[in-house]
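Below sits a lone chain in structure tokens, taken as the form predicted alone.
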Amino acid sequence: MIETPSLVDQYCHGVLRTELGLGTFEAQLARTEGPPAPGTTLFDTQTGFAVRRWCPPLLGLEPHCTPARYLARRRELGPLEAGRRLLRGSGITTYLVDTGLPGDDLTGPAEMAADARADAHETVRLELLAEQVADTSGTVESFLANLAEAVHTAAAHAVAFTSVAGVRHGLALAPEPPGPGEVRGAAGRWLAARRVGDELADPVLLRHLLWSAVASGLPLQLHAGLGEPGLRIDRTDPVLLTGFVRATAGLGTDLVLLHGYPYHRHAAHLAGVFPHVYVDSGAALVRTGARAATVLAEILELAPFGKILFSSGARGLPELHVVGARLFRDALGRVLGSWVAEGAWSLADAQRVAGMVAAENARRVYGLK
């Protein structure tokens, strides 16, 4: 029995507060740019069958009821007890929270670590710094300078960065860092171009705030693999960022590819090859299901042992954070453990790499206690 005492959730975001009808829980729990087949849901999924499995225990239900009867226990509990019910029965003892999704109503660490009776930091975006920045700054000057002091404000107080330039623009960035006439050139046609709330997609702009959060010496979280509905997914291939991970070697900043699906091998031989760069091996199981065990097992071929951090990538769901804690367990349990039935391991040595993919890297990584 190989065993995980306790969980680092190295990203995730935080749980809706409000309640949620059939459509608004499915729209969380596979987002899509559609509907559902005729005739079906989108609990008929692999991350819906395994919330079927594993959560129902944890509001007072059998595994696998049907879909009707868990929403209606959640009504009859609340959102509030059955978010507190369902995160506290994860096995997560830290929780890295990513706050950069404006318009959601969604908890932030202080809330996830009562809720959840676990610790919780802050991880920062990027792209939302940004943003929020531009929002009250007139001119190119003082948006420089205060986005400068910003990202200095926010190293104060969070564990990472984290950065969705994979989403906004693509991967596919130049390497090295723009010079100052190119920030305020980019920085000056999208002032002058923005209304507020607009997003941020210029790759100049992209790579300035990448090699901000370098410079700042925080573990860097680089979103890659499947993301929002409608992305185009062969630009956020990991490969892309050989040559960032290149420019950005020995700089003392550690880079950690996240979700990476279904480009994960690409990412796990990156993690391989550089000493600064780890690999998520979590929101790829959610997403997987009943595969899990294959996706993680594909991980463990390349990465070495020390570069692997788990995940949920959990949002807007507590399901979500237990679905991605149970698969994980279940997984590596599986993958490990035949590991030891066929005596290429010892039990020994799997049960310490549990501990080390489990929560010894990311309390490395991020300097927790």
The other form holds:
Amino acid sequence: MIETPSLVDQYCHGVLRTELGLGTFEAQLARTEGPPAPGTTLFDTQTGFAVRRWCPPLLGLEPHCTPARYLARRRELGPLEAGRRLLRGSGITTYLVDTGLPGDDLTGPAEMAADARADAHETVRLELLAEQVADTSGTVESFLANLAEAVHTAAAHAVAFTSVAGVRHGLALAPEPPGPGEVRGAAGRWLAARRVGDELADPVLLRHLLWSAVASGLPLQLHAGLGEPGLRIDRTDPVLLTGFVRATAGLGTDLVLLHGYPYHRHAAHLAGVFPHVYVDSGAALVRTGARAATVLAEILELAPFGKILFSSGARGLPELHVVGARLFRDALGRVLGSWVAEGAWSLADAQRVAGMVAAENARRVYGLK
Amino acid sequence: MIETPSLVDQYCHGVLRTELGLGTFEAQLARTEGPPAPGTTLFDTQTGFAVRRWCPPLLGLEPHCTPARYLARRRELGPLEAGRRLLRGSGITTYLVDTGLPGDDLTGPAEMAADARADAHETVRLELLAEQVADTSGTVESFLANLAEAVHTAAAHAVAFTSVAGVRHGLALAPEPPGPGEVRGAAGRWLAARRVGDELADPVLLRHLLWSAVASGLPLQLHAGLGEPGLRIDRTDPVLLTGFVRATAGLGTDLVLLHGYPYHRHAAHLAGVFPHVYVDSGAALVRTGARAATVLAEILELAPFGKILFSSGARGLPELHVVGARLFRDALGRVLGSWVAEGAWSLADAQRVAGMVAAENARRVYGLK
Amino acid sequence: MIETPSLVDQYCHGVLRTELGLGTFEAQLARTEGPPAPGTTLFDTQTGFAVRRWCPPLLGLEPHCTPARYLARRRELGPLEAGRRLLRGSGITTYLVDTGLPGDDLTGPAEMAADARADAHETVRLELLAEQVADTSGTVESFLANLAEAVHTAAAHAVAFTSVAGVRHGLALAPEPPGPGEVRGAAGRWLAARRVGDELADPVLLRHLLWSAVASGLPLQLHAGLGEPGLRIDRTDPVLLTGFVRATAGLGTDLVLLHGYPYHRHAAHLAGVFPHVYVDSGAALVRTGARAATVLAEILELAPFGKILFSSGARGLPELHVVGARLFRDALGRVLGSWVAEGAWSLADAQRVAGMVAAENARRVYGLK
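Same protein, different condition: the form predicted alone was shown, now please give the form predicted in complex with a further copy of the same chain.
Below is the whole assembly, all chains and molecules, this chain first.
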């Protein structure tokens, strides 16, 4: 038996505070372009089945009960109580919470910590930071100065920056930092054209944000692979980051490649080659459910064991934090356990690697106590 | 035990009516550029081994008997009787038959239905339809008018259209419909240069065919992944279809991505994101044989279970229909069975999903009774 | 039990003759861009764990002993004696040794044969050959004439040529042979700019080397997939070779795609389609360790069984030859054994295929006795 007594979820969001009906709950189970096809439901997915496996027992029901029964029980408890039972039952001891989705529908780190009786820290999303600064800056000069100040301030309290440049524009960005004139020009055009609420997708400004984060020294998380549903997924292949990775080598800032799937073997390769690159082993598991052990094993092919970090990638539903954690623990135990059973690994090594991937690597990279 | 009492083969061809020697039979086992290398045989492939596993018992022989022995028995029975025994032993209850290979070497839907004692329906290949219309049309105007008429007529009796644009040109086609002037120009150039029998590979005309099919409302099958042997396989990566998929969203026409392998995870992703996209789970199994369970499981990662369709992809040899069906049933039973055994899925869910993938999804998409 | 009584390692290098400390040994376990990240070690990789599994028993220690204990024992024996015990314990009966790394730190074929009590043959690396010729040629004309002579001479004693064009430039090379004027121009520019020791990366000259090798009739090994650590790995995807493969079809020269991972399914596809293409099944196993059986099984999906060749890909450490051979044997036995247990393959077929992949295919392709 491989044990993982503590789990650091190195990338997730908060949970919705509102009561959810069958349809609104279902819509949180996947990222799609439109409602389910006639005759189909998003409950009939690996994520849906995993939720039905792991969550009902935490609310006093049988595993695999129907969605309707589960949601009735969830409403009976209320979203706050259901959320607490789920988060506290997930086994996650520390949450790194990306607060970068606009609006305040989702709980933040403090509320997550209280609900889950766990530690929680903030991860700052660069693009939202820039959008917020743009909303309150009148000129290009004030925008850029305020942005620099905002990154500096965020670096003082956050544990990491995160970037969705890959899902806004694709990862085929020029690897070097843009020059100051280039940044001013791009900022001027973007500010002139934008309306409040517009998303930042300008490649020069996205690169400026990446390099501002690199300069801060805080670990930088980069979304790769599964991201915006309608985007061409090959535009988020982490191999496209190779130039940026080379350009940032030796600067003292760690890069963490999130998600990765279906290019997780490519992400693992980069983590194997470059000392400052780490790879996320968790978020893809929530999407692949019963296949989580295989997907995790594919990451464990090339990535050094000191370079792999767990996350749930959960957003909106505390059920997804539960599923992320349970699938990861189960997958890790089964994969490493089978290698021990075959004699490929010693039990002591397997225990040690499990502890590293579950929590210790993240504690070291993010400087957590 | 996961049961699949009925099987709808949503994509296959008919079978050869002629007697086959060892060499001509072997040549049907794979799609290659040239004869086997000296010292090798196409029987030494996953497909060859799968044929030797599943087919000899249907003709009264031991599994894994030698190719020579199997073919002697096949000749003894004659191609018609052997074909009947094989097709009737496949477990397939409905065949959707692509009639789009030129010549009349292969049996059509009516003959397949009689030989197999099963239902059979026609799938019309767009490119052959256009080539046939070109053979009998004198001018650009008559070609385009006759083509529109032919698509309309086909839509009235066929259950689907199928396109090999991906293997003729690659899937990196401009996503929007070509304008009328563009189509006329391309048709003029193609008709002027072509000789009877020439294949259609002009990208404007291929797109015109795709959009004509979309306008018909019939499901449209798109070849992706494994296709023409000598083509660069990355040109058939289904991610290249993302733009076309977005452009056809909400129009009421379903798209079915055939084959997919080795990009089947990409195809499954599209089926997960877009309501009108479906993914084929069968044809790759015939090529990967003993690995079929893993390939199927990779499709089951991201594709919603209501969006996956079985096919054999068989062509020429009734052995390939048998192998497609048996490998699929065996793989589905083992994959879902292992998830039930691990507690990841309930048995009831596994049974329900098996029925959906084996037949019900196809019945709904193609409007079969 | 699937037996592989003899093993032909169709691609490896020699071993270091010098004593190695913990750090210098560790550095040989992976190809990286820089030292391990703080808090991590390259022993915590699949390769590191595989070395600790398979090698200590050959030096009289327990499997999975600590790196420090293993290296102390290695030093006690001395590099020569340790190397002999390891190579003789690997089970490899024939080594094809790429002598194309500059300097003479590594043992050559004769020394390998003596140390291992095995057969050994030379594989000549085209790029080093050209660099050596350039070092001693004064003019473009003499360079090209001497190069032609050197290729001719090498073809008389070597068993294969090997090219690292993929890791020097990427595999997206123009498929046709460059014209004589183009070659002369490129040679002139390269010779004028180069200093002794400079590596050849000019695409015209790389192509000229490839076509010189093709003309010799000797099998040509092409590096694909995992190669230079810092290179964008998608630039070595073997699909990029499709044009070159088509251009060389029917000329009588075999192409062997080395490594392949993470694009090994693409390499296997090419081996399935083109009679003159073969695929390497070994080198990726050393990098993926406990996952070797799965990686091997992925190659066994599309590649005909007569087209798959074993190698260790080892370099520098005799431990890597051991690990390559043991992982391969173990993986092959488990993969084929599981197919026999499921009834998918007959035992006789499995034995036969194991012998082909382990040794017979290589003996046929390279004309070994």
